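Only one chain is shown below, in structure tokens, and it's the form predicted on its own.
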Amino acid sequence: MTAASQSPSVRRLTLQILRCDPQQPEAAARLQPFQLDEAPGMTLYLALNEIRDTQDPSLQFDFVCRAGICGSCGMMINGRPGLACRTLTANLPSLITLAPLPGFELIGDLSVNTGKWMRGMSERLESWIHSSEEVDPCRLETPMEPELAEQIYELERCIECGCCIAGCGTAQMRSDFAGAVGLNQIARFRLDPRDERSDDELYRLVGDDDGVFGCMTLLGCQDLCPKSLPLQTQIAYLRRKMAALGIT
């Protein structure tokens, strides 16, 4: 038996992408198909990266860290949201079909406008720390409890991919649903010392159908977040704290 009969074949993909342009409204969107071979340890934006080099320099996608830090590469892959870098090929057949995340403006092809969504979001729910202390850029901060930081920090390791966004049935339905990402904001907030609002103040920017009670409970944002943050249990309790405040 020879050395080349022994080596492993080289798997053929075949990647159908929804190309679409909104500043061509004339032209339909439509799935092309690219081929490549696949390469040892290949993930999606490895292979996407590929196809513009090679094959169509036209291609729209995001990207940034390579490491599933900055969000950027989010998108529909096989109708499930993921994020590109983090995704190997081999975890996938053969025939991968990849869109742009929906409920996000779309820029072109797989790149969607999540940074305009997440501002909105945040401005709506007032997401920073508000204190009546001057801040002081030379004074180090009050230290806190180990534990204490541990349970914030578990929250703040939220990218704002967008795929819980796009996973959620009510954000597909309520354009102004806050969704998993800005739950997990306030519920990260009402953690924090250093914010002086009061947890009736913070669980009334969400004490309604755009926030928490709108939430069906299908359990999507958990289930697809890349980063593994207990959402739904985040989501449980704001909802307990606010029917205890009469919030409802």
Contents of the next structure:
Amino acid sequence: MTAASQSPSVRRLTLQILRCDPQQPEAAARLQPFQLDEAPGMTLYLALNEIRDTQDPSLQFDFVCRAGICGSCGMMINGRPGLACRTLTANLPSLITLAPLPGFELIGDLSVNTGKWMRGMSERLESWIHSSEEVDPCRLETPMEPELAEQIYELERCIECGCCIAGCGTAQMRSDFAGAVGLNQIARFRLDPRDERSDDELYRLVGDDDGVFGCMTLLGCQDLCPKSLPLQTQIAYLRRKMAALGIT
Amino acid sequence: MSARGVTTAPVDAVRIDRCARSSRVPAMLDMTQSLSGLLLALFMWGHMLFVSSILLGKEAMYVVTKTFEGYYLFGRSYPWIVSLAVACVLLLLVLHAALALRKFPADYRQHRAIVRHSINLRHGDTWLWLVQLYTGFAMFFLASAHLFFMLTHPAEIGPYASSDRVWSGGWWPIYLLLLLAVELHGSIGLYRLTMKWGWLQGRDALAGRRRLIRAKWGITLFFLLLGLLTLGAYIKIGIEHRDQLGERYRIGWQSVPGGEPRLSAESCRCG
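Having seen the form predicted on its own, can you show the form predicted in complex with the partner chain?
Let's see the whole complex now, leading with the same chain.
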């Protein structure tokens, strides 16, 4: 027993983790409880690492940056999506249930293939700059107004963690829905003066019920985005612009 | 198949796909759903205010009724004006319901997904959407029944006629359920409209949203309370009037037996 666990002020945490290995379809998914002592400033990322190091090396979960930048450690924390590295155990009850993000291909336990989903979305929505201008790497870039650069950067902060998809009722019902992450991409490239696509061309990408008109404004994306992106206002703005094409 | 047929088929398919994706219909459907919902919600505000005139007394409600029958405009009542208005509302309701159906869970799997998602997420606006889903579904039947009756019995509106319908006609349970459904669905829908199109939020979108949520609950409570008081008033009159079932309310200057007099300068002075 550690010194910390003898102190009455230290909480004993129970992490119930949904265990499932798609490579072994005969083994049913189950909730496995792990117990550990809470440490000061402990995040779920630290707790999961401690469990993997000291209790079960087979536990699967993803992380890279540990600082809320890479978007790898998204998971369902007591039923709500969030980043393990940005979630302090002190803000949670002593019983914590962890599950993989729904809507993505399961790799195992808490690890999901968000990259595959994001790539599919990116290819479908063509989320890159479309320019006929040939890029000359030796030439200075065309300057951009700082306010515009700020606006683009604000939307560019998306880390594609998948929390908006897991928190979206529409996406959970309809797997073809582009989701806030996809619509935010379109809003971002619409702002970018280097992207030569017209609204008409963007309409072809998101002007249907799998795109911006499919959004039912449940606002889970807005309220659960770990990066606090202004998703509601961006989707509303995109909706107004795309709807305007419907009456012109 | 000819060589030409083999080469052109995929090109045509691509072209057809492109045309389909650039159709303006989804934009029109989305806007029409919002607009029809907005008109219905605003109509319901007016409807509730007019119906609640019974709280000011039988005469006040009678005057409102006669106003909508065109009595003060044409000098006599034309209940078909009410039927015409009801028909317009019914059409708007059918249009809105048809468009909103696009958002309903299409099967058991989708329904289970949204219910489980809502329970797990514990997120206010997601719960509100479920409330809208169920109240919307309930109104397919409740609102249709009410509207069809008013369409076919436009003259049966009045302090006694309405109260008799509510109590002796046994409509009060439907009106109670309809009241709950309408007021919840309408106020949530108006709030969602502001969020969906980014209206009325002001410069600080988050503060604007908090304001709108408060306004939404305020509106819900106001109209629910007003509706319950109004329904209570009709029930009370209905109970008191059950022994004179069929008798119609008349005010002093309309007490001509056997029918309603034409509005004249004289009758106005009497009033």
